[in-house]
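The chain below stands alone, shown as C-alpha cells; this is the form predicted together with the partner chain.
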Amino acid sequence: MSEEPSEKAETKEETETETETKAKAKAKAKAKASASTKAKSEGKKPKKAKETGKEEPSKEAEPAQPLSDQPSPPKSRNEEILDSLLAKYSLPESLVVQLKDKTAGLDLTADQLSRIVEETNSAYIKALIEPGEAAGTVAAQSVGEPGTQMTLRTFHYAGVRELNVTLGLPRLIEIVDARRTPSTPTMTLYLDEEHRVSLEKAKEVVARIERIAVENIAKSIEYDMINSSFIVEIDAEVAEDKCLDLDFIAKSIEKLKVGKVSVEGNSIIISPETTAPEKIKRLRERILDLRLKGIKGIKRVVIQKEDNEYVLYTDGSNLAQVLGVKGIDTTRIYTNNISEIAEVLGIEAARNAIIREAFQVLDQQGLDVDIRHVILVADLMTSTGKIRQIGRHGVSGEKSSVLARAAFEVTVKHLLDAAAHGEEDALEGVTENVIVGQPVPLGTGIVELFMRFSKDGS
C-alpha cells in the first residue's frame, strides 16, 4: 500500500483546521502532536503511528506510554473526534458504540468522520417510527402471526433438568393474561461467591430452601383404631439426608396442637383428642402437609452446573422468602412469576420480566420476532403502574370508547351498559371511526387542527 492516501489526508486536515470548531481543533491538535512525535520515533511508518493514535493500546506503543496516560480505557483519536461530533446529535448508545467500533483503527479525517456521523444520523432519523404509524397494530400482528405456528404442547426437558416448564402458546397466553401465578412457577437461583463453586455448599443452600413436609420423609402413616392414634413411620435415611431428627419432627407436629405426640423407635405416635372419622381424615392431611423446614411453595430444587458455577432451579416460586436465604445472589435471583416480581422488585422489573419471558418463549420456538414488539406489549401492560392483562379485564376492557369495547368482546353488555348510563363516544380512536365510517386517526389521518386556550397548555 502506498503512503499517498495518508499524506493527502494530512494536508486536507491542515486546511480544515481553520474552519473547524474549537473543540474539534483542540482534539485534533492533540492527536497530531502525538502522531508527529511517533512518526519521528518510528521513522518510516507515519501512517501506522497516526492510526494507532496516542493512546490506543497496540504492540507498537512505546512501553512508557501506558504509564503516562490515564489508566481508564484509552480513547483513540477517532473516538475523540466522534465524541465531539456526536454531542450535536442524539443517537442511541448502541449506534454510538457501533460507530466507534467500525471507525476504530481506520485512518479517517475529521471531515470524513463528520460525514459518516451525519449519514448515520439521517439514516437513524429515517428509521424512526413516524407520528401516526399504527405501531400497536404492527406489534399485534408481529406477535400474533408467529403465535399461530407455536406448538400447543408443553414439552419436558430431557434428562438432567427434570423440571417441567410451560412453554409455547400456553405460556405466552399466561404472560399476556397477567395470571397471578403461572401454571409452572419456577425460580432460577444464582449463588453468591462463597456457595457457587462447590457442590457441597450449593447443597447447603438447597437444604435451606427446599420445602420438606412430613409426607416427604414418612414411610407410612397409619391410624390405629384401637388406641385411636396416628403412627407415622419416618424413613430414617431420608430424614438424615435432609438433616432432620425425630425429636425435631415430633416437636414440629406438637405445634399443630392436635394431641399428644411421642416418639417410639423410628415412629412418631400422635394421639388426637377427637375420634370423629371426618376430623381424623382431615387431621391426616394436615400432618402430612406440615412443613418441617424450607420455604413455602418450593417443592423441589435441582442443582445444575453452568459454566463453572452451580445454579439452582426450583419447582415452585416464593421470591420474597427466598431473598432472605443465606447464600443466594440477590442481584440475579429470578422467577417466572411476574406478579411476584412486580410485588417485590417493582413495576419496572416486572416490565423487564415480561419482555424476558415473552421473548424467551418466542425464541425457544424458533420464532424470530423483533424484541421491540414485545417491549411495546410490556410497556402497555405496565403503563398504569400495575400489571394489566391485555384483554377483557385489562387494556382492551378499559378503553374509553364504548364502541371500541363493544367491538372487542361481550358486545351487548357494553352497549346496554352504555345506554343505561347515557355514555357518550367522542369517536377519537380507530375502531369507533371504522364503525361509523369515518377516516381513522392514523397515518395522515392523525393530523387535526389543535388549539390551546391557555399558554401553558394545561
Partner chain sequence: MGKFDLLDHELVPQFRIMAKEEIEQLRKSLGVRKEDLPWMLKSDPVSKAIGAKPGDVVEIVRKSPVAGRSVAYRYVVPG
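Okay, that is the form predicted together with the partner chain; can I get the form predicted on its own now?
Excluded here are partners and other molecules; the one chain stands alone.
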C-alpha cells in the first residue's frame, strides 16, 4: 500500500518531462520550417552547419530591431581606460571630449593612453596663469599700447554714405567710459523667413520702424504774418509712399495743442494762439519734429542684401521697441548701444557686447590683441551687475584703497574724505605699496618667508 503513491509520482514526473521535450522539439521544428520558408521566398537556401549538419536560418532573415529598442552603443576600450585615468585630473569638459575624439579608433595600450593623459594635464597646467602674475597690468598694457596706434576716424557703414559708425580710438573710449548713448548708435536687424527674401516685404518692416516726422513729408512750412498761421505744404507722393494721409497728419498735429488745425488741399493750416516771435520759432520746430510714425530714436533705415537675404541697418537704436516689431528675427538682432543691451537683455549680454565691440575695434585696426585681455576688462566693468566705467566714477574710483584712489585723480579730495571718515589702507595693492616704498605683492613679492631659529643658536 505504501509503494503505490511513490510509483504514481514517478510516472507523473516522467510524463511531464516527456511533454516538455516534445514541446521543445515542436518549437525547434517550427523555427526551422519558418526559416527555410523565408529563405526559399528570398531565393536562398538555408545554410547548413559544417560540423553538426543542422540547418541555420540566414542572418538577413532576422528582423531588425526598432531604433527605440536598440541599446546604446557600448563604450570602446579606449574610452573606458580614459574615463578611469581622467578621474584623477580636473580637466575641462571640452578638453576631455577632444581627447576622446582624437584617441577613438587608435590601437593604443593602457600605458600609452596614460602617458597621453599625463602630457595633456601637464600642458593644461602650464597654460594656466601663474600665481603672482600681474594679470591686470598685462591686460592694461595689451589694450592701452595698441590704442596709441589707432586712427581717429569714422567708417561709412555697409558702403552707405548716410550711415557712418565711429571706430578706432573714439569708439574704444566710448566703450571703456561706459557712455549711455554712443555717438553713432546703430542696429543690425535680420528678418524672419517670411520677410528676408522679398524686397517688398523688407520695405514693409522698414515702414514699421523708420521714424517719419512732419519735416520728412513736408515740402515747405511757412508762417503767414497777415493771418498769423503756419502753412505746411505736404508732399503727396512721399506721404502716400509712407502710407500717411492728410487727416491723420492733421490729427497728430492737433495733439500738440498748438492751436486750430485745418486742411486745405495738400496743405495743413495751423493757427497758433500766440504771436510772439520767440514762441512762433519754437512752435515751428515742434511741428517739424513731430513723429507721425515709426519707432522713437530710429531716424533712418537702409536695406542691404547679404547672402541671399535682406538685412536692415538703422541710424539710431531702440532695442526694447524693435523687439516687438513684426518681421524681425529677434534671435539675431544686434545694437552697438551697450547700455540698452544691459537694460533689455541683462548684464551677461552687455558683457558679451563689450567684448565683441572692443575686440572688433582692435581687429578692424589690424591690431593683434589676445581676446582674454579684453574679456578681463569686460569682466571688471560688469562684475557688480551694472556697467561701470574704468575711471574715477567707476572701477578706479571705487577701489578700497585710499592711496590707490588718490593716485588716480583728484588726489586732495580723496585724501581729505578718507581723513574725515577715518579710513584705513591695508596696503594690499600695487599702487599703494609703490607709494609707501614696499615690495609690490606680485611675482616674488607675493611670497612671505618665515624662518624659525633653533633655541641653541645652531
